[in-house]
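Take a look at this one chain, the form predicted alone, written out in structure tokens.
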Amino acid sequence: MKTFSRVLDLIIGFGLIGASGITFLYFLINERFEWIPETALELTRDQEILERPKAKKCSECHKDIFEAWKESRHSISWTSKTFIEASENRSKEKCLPCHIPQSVQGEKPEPRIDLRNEGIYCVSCHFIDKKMHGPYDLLAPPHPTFRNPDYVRSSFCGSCHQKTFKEWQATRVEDTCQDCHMPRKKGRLTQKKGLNLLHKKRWVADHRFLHGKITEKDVILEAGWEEKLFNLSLQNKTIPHFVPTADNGDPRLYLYIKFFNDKGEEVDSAKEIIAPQQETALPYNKKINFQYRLFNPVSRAVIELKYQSAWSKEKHQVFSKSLSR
């Protein structure tokens, strides 16, 4: 029997017919679903969901969240070429817990054996003790759903992103990981016809787990001349963790400086690599200073900052600035 048919049977069983009945049912489901006997709800359960299903099964109801997740790095945490190469064909055991987690619950998870190609998927984060957990307490006919406040706390993300979580903690900024990387908008939790109308609209998080873009508003440049010295500083002004940040990957900022004389000829250059694995990443709201001694007459400097993610060889420009003497 289809889930929606079970729901209809439940409605008829309560004798909720007509506009007033529908209004009461809507109130009951959204505000007082604990009044509904558990024995009645068990008739609507989908046993396949209660046995750690594939993400495709979840998509039958949560189509929008599923489509967003498919765009995320989480969905390819086990299958991406970058991970396979960096983990020496998945042989590094320290990588497995966070790339194929059994259950994420605020502590470093255990790796799972089944459905590894699903990566970090719905069940990894939401399935605990044969029940679905999330940011809301609500009635979901196919499966039990329970509110867990950890889903809107940075500590949940810290299960795997431990280094970044500690960096965030040190900033004492109130915005959580989810505020920046899973921004919320009002919408339906489910899209399946019939079931999508059971609940009122709620704040739904973006399950693309947005990486975020570093701009010149985030990293502030200050530079100036001092006789035969060129002084430069970078300050991570807005991002409440180190930039770049990673527990094991190798994202990088590249700082390029070229020096030119009065004729426009390049007479010197410098390059800095700003990366977590080299312990040179930019901490939050702190100036990091660089100084260069000049041996040739210089009248202009061109400064470029480029970003390279851990999974790409492409460098994206953050800013490019020219400073005359």
Given for the second form:
Amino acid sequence: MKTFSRVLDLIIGFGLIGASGITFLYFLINERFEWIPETALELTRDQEILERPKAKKCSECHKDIFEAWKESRHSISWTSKTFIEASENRSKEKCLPCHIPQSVQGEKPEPRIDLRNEGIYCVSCHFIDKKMHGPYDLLAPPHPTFRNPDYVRSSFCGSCHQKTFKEWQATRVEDTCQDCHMPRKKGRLTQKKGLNLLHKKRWVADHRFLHGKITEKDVILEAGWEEKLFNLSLQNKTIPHFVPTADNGDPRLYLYIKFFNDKGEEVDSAKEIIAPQQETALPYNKKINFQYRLFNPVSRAVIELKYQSAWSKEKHQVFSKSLSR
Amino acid sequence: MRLFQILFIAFVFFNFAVMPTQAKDMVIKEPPKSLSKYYPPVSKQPKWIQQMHKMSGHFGGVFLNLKEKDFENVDKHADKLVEEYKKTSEMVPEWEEYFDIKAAEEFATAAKTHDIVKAGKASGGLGKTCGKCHAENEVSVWAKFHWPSFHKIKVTDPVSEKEVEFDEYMGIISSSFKGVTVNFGESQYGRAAKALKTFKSRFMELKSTCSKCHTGHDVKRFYVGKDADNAFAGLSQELNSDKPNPGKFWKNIGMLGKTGCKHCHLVHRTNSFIQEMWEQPE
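Output the form predicted in complex with its partner chain next; the form predicted alone has already been displayed.
Next comes the full complex, this chain leading.
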């Protein structure tokens, strides 16, 4: 009985020491990592990461972010069929800086020579002078990590999305690009087994760079009849940049209007192309008016709005509405 | 002061020699196929013109350093010029005969005497080889490799929503234009107004087409800008009025032709004609 009690004491004792050690380590890693001497950290650095690593290398720790990025348009900015065709087999120089950026730092980047198939990848945005930069100051033994507040600012995205950035600035809306296109949720930055538990949870941005879906709540339709006229307006009510928007791509909204007579026969039709390259995209919170002259007796109009992204020929319906006279 | 004069004469001498002496009946021959590998999309960089710049840089380097009496760099540039000249002569086998290695070496030897007058004289023989090739090929190389081909551009016709070749689109837009003018000429104002909508949507599609190559908005606004917008608004106003005014109508039509069609054709058409010849099947 005595022996059992001693063993139990030992277990409890070691357990307490172990728990205290882990707690201290957790505290040290997450709250006071500056106490760790730089010389000690130098020993833990992974040289491969310090030399512009491939995204796959980053995925050894940041698996979730890598998987999200793989789903993004950024990951195929150099390899997508649409890009290859539109850039005449990647020969148009104007496309290169943003499709294979060397380093994104708030201004239009330079195109890079190496690892072009990686597109816009981890290194393009996070690697500067052999250090990883991001929204947090934290301890990551394989590489030095530095906080830069620009990572949560729209100006960072504006390095390439310059036109969209200016459109957003003009709206004076506080929500940044990242708020909508990189929504954050609590999670761990690393998934490396064991080590992940030593890092506290943080707000991690969605690296799929979500595109969002335009709905009838975003684009408001108003329409009315006059004797020989049909008036219609569209208003981008919720999206704080032009809709659609693009610096060089050609996304479009197609507005179809069909006019029917009493018998239900189509007597006339019209179409509008709402596209940034044609300077007809819908600005934020401003009504854009369209007017149609009616040449025949009309009793009903059917209005349909469809969206076509820059990288697809497919059109998705935003809404379809019927308006009687 | 005398040095400047000598230098100036040397440059003028060389420039006259290297400047292509175009004949009035110049033949624009398609450049040899082997040149394609030094230009995108086969090459990632326009290596041929970069090679021209290298030689030009070393040539200029010889004279600039002669002026500065930096003879070490004169010798370096002279050697590099011969090296690059030899390299260039091997790049396009069809053009091998334009090169005269002996003339390049003689120039380098003269440059290394560090006598600017001797170097200037010796540059003439070398410059002639450059000038001959430029006279016979420069226009065609620029036409082929420095101007993107319109024939590779596809346009989505806003009416049919089908992607068509650029040339075909020009035919389509031209027909739409006639739909406006012919109907107006026949006093069919309703038809003309409908045709104007179609023509306008096709005309405005050209903004998207411009942006396939041009990054800035100013370029496309040069072709399809405020003047075009005003002309379309004026045309629409006339065609939707009870009694359209022919004077105003034709004035606006003229404005569209002058700003949109003519501007673009003046800049792009000549080169496109040349490329068209080469792209025809044999």
